[in-house]
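The chain below stands alone and is given as structure tokens, in the form predicted on its own.
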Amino acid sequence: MLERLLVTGAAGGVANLLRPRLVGVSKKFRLTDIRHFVSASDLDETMIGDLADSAFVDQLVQGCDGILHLGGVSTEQPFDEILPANIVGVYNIYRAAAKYDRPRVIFASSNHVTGAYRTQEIITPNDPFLPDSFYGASKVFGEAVAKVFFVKEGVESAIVRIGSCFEQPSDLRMMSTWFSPDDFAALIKSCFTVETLDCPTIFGVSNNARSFWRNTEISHLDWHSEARVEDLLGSMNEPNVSPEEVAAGLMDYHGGTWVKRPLGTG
């Protein structure tokens, strides 16, 4: 168990989900937002900052034992809106984490770094990167300062690739990237339990019969997903598709309809 888990993007919806499914990770949790937010457990520490802020990435960093990095812009956006979190920010996440003592990161990429394969392709981490929006390619920047501090510093990192995380599929390209939180929650302790993680990416999907997505660097880790979306069907109908997505190209790419949509418009 962990002695203090730094959860960066705390009040965004992912994190929502994992806080609750990380009792027993860690003793404390630190959680930070650039929003104010409530925790749900008066246990928890809780600060306000930019992770733009180098100073207050230091402090959020210092005495923790491991990094939980959701944080940063979360859609498409202009490149200058997504700049100060997802650049300057996992630099800052990464440069602390180097400079106290080193800590475990699970590193939140995207499934928008490959986003633009064809649905048709089924890749792996070893494929080349094909993002599909200045969100994916910021991410694309991400995977690589964990790599160069894992190189260079060693800092250890799980890199994540997340799919849909939700509590279920809403639309009919999720029946291929769903990720259950479930999942999540368990691949998060196992990277951190393991005795040697390395620098591994991981795309961060459920164990669903559609999947793009094959996983080669796990073998590690004790840690395989528990859940498919097929088994959702029973207590919910497969969604529909309309017209509308069906001309945006919903299921054509990776990326759902984002590899159609002008850069910088979310």
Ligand SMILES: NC(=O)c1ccc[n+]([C@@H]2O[C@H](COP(=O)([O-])OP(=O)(O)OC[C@H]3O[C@@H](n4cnc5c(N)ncnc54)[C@H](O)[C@@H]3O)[C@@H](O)[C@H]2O)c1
Second form
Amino acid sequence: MLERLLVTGAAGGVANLLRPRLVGVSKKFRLTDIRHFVSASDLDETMIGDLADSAFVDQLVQGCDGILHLGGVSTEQPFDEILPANIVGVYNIYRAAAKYDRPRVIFASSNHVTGAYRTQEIITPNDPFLPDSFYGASKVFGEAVAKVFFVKEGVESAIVRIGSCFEQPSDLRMMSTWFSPDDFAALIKSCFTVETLDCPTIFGVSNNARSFWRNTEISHLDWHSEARVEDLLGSMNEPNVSPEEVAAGLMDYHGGTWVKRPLGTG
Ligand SMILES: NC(=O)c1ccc[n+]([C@@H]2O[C@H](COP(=O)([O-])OP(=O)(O)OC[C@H]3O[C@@H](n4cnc5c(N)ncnc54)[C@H](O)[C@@H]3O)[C@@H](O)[C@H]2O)c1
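Since we've got the form predicted on its own here, give me the form predicted in complex with the named molecule too.
Let us now look at the entire complex, which starts with that chain.
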């Protein structure tokens, strides 16, 4: 069990899904976001600040033996809005990790690093980047930072290219991309308990029949997906795809409609 896990992006959607599922991973939790938020547990430490502020990030990381780095801009935006959190912020996290005892980092990358692949293509982490947005490009940078701090400074990371982490799918694309929050929590536990993590790149996706992604770097982890979107649907109907979504390319590319939108527009 970790002594203290730092969770960035703690006011966000994924952090709120994961926090209750991470009981037992760490004795203490330090939660941070740029937005004010209230933790469900009054035992959690909360710190408000900007990931682009290197002195603040130093304070965050000191005393933590694990980092779940979820914080950042999570949609396509003009580059100037992405730069502080997703470029400077991810660098600050890794720089501070190298400085303060090398806690393991789980880095929330995104399927949008390869979002411009066609949906007919099945890819692995060995396939080249093909980002569909400034956002996707910023996550490519984050993945590179994770790798360079592993190679040069020995900071171990799991680079998790999250598909769609929600309680349940809300559109047809998510029949391929859905990542069960339970699966994500189990992956995080496995990454913090395995003896040697190294720096694997992992598609964060459940065992969905229509997944576009195959993982090749998880054999050393005690983890495999326990969920399938098809099983979850059970009593629900499969989400419909509207003519507007077809026209927007929802089902044409791994990244859905993002590929066809003008750069920088969310
Ligand atoms: N939700 C998904 O399915 C999904 C898919 C792919 C990748 N991801 C990645 O996972 C992470 C979490 O996603 P989410 O859906 O919870 O996103 P979210 O937008 O709900 O949460 C991100 C949080 O980061 C915070 N943040 C933004 N800029 C910041 C800054 N400069 N300093 C400090 N905090 C800042 C925001 O205030 C927000 O609360 C993100 O990095 C996102 O890119 C999520």
